[in-house]
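This document opens with one chain alone, in structure tokens, the form predicted on its own.
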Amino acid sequence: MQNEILPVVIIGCGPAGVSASIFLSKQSIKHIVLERQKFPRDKICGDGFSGKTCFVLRKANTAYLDEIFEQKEDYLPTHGIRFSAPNSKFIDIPFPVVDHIKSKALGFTAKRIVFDDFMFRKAKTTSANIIENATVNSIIKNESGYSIHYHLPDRKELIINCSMIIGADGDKGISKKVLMKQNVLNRSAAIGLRAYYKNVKPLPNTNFIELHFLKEVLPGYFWIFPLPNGDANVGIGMDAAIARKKKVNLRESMLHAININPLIKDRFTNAVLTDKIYGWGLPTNDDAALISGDNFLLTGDAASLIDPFTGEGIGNALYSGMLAAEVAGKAIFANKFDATFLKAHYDDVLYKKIGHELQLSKTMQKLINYPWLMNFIINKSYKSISLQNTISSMFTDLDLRAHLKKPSFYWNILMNK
């Protein structure tokens, strides 16, 4: 490996990185894939897979979604949405039922050690080398593109050439770190906790993930996402900046609101937490960084490309992975790896297809701090098809953007249509 130099090269095999991978795959691109941990192996999050997760899946293998959907002890079909306010009213909406789908929901819980692990398996093929327990030590730019120099537990350092990197080993692994020039990390923008329960009381319209804004964690936000088998991912997420000024214990705030408000303490009387309470941090983007450069491409949370507010990131990173191997593809067959070739057919694409999302949510975000303000989304939600469809949107539509664009679409809130 010392002397060839390979096309790509993925750092990180989580949801950006394996999906390059299948789609580099696809491409019949050989390439290498440097993961740090083993598989089967958990990831924090909030266990939740929009439409936009779907999209990618049928884009790379029609069957992937029908295995997932009959896995049912593994995965569990969403089909809506609740969401409430500080003053305790919700609304509930159903996801949209679309022709071409058929029967098959537009989302899916599933706990994450779960699907990285269906998902890496999948990623094995004659084009791909997963090599797992690598630890990189540097990344040193060269004439061709990229020295990689990494190492296995117990063997000395090993070294890979490459045209081109997909980093995709999140907010705080070596690609963002060196190759976009940080020497300090970034703060993440936002912070969540995650916990397990088990016998959280179901929602009487089944299947629907929640996302709550309750007095009791403003200016967070508090989810439950029901799971296969009785299970249930609960967590708090709030900004950063925020939860640092104001001292936020996010633990107490959540298990505060679980103990005291009206709207879901009932719901959690014969519930028992499973694990431990996890945190971790959420690398929110709505500004249109950059994430190219010469040789490569960020993707996934290396890309800070979880929505603002509310905190997905599994879509985007699947989703931007895809589109890393489209112009990898696109790349090696023009011999182009500069930064503008990359930033024009990577960055660019990505922005124009969820650069609104993006900022809608942070706008959106924002609102948290005005309860009064949300208590009047939900108000207004009962009555405007348009705010339940936008809502709807975030977790189902790749194209809300569109929506966005039109001016009727914000007359028709403020007429309740």
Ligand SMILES: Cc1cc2nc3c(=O)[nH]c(=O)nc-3n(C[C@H](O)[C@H](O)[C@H](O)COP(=O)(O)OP(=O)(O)OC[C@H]3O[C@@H](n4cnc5c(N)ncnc54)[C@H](O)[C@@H]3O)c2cc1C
Contents of the next structure:
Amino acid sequence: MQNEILPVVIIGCGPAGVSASIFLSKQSIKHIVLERQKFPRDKICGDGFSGKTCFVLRKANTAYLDEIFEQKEDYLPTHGIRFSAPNSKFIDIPFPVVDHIKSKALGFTAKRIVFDDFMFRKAKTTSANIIENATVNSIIKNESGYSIHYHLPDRKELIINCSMIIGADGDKGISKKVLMKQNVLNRSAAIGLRAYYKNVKPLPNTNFIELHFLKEVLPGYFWIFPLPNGDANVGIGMDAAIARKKKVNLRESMLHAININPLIKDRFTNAVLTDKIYGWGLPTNDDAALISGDNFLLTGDAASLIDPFTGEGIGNALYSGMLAAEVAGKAIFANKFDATFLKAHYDDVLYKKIGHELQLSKTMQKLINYPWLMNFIINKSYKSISLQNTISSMFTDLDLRAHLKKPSFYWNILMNK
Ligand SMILES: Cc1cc2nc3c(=O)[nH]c(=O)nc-3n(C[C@H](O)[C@H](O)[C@H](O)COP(=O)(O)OP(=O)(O)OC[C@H]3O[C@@H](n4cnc5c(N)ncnc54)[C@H](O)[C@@H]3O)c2cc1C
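Show the other one: the form predicted together with this ligand, since we just had the form predicted on its own.
After this comes the whole thing, all chains and molecules, with the earlier chain placed first.
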């Protein structure tokens, strides 16, 4: 193994790594995936899966989504979203019915321990050698690419040489630290907490996810994502710099809101916390930072691709993994692994696809700093079906979402246009 040079090694087997592996296997490219943990493994998350996740799953295999929607005890289809403003007014927005999905929901919720294990099992192919319990502890550049040093639980160090690394080891992984030396990608990170509850009183509109901009948790947001079997993923997210500056104790803020907020406290009367409350970082990247270089590509959280407004990162992790596999195929075919080639085929293509969306979300994130503006929009949309429909369409239509940047959007709402 030590003298062999593999074309590609993937570090990490979360959504980004698993997607890269599945799409490399589709091209019959042999590769190794090194994963620190053993599946099934948990990941702190809101457990909400958007339309982008469904898009990549359909590209991977048209049967995957059918399998998912059939497993009703593990997956819950999402049919809409409830938004509430700091003044406790809320709107329920059903997701638009998207033609190509036919009767399927636009997204779903599921515990990550379940979904990630489902994907891990799908990635097991003759082209993929997935090594669990393998922790990468150093990545060293050499003439032909990289040598990757990793150890198994017996602490014995092993080395693999490869032409190219796909870094998919998340926010706290080694790829980002070593390959992007100044760690520029971590600047605008947010932080979040996840708590699993049972028996949170559900909404009358079944299967809506809920984003609450409660005054008790501003400038953060609080979510309730219903899960199968009467479970719910409850959490809070906030810009990390603000949380540090204001010395916010996120756990206390979240529990305080659950205990006193008039909109939600009654729904927690019989609720039981079923697990510890865990926290984790949400790395965001709204300035199209470089995420490739000589002999490497970064994907998912390792590339800080989380949407700064919604906190969604699974869709972009899967999408970037898919693209990274395609680019690896091109690089192997052309025998070109240099930074210029990889940037042109990876960064430029990825940001063309999702850069605009990330920037818009950054703008929307700023809305959280103006509670009066959120109150105003929710108040108005409470009374206007057409405004509710506009907001609903913003989930799938980026051109519509771009209106949020224009003063005329707010002016038209004010004038009831
Ligand atoms: C509180 C919270 C709520 C969130 N809610 C949502 C949500 O509802 N919807 C959504 O879409 N996104 C959400 N996200 C974001 C989402 O969790 C991430 O964007 C997503 O997990 C990124 O996938 P990934 O594959 O890039 O990284 P990860 O899922 O973190 O996977 C990385 C993998 O790399 C492995 N690894 C790490 N270091 C090493 C190493 N040295 N050697 C080998 N392997 C290693 C890890 O064990 C892990 O399996 C949330 C995040 C947080 C923190």
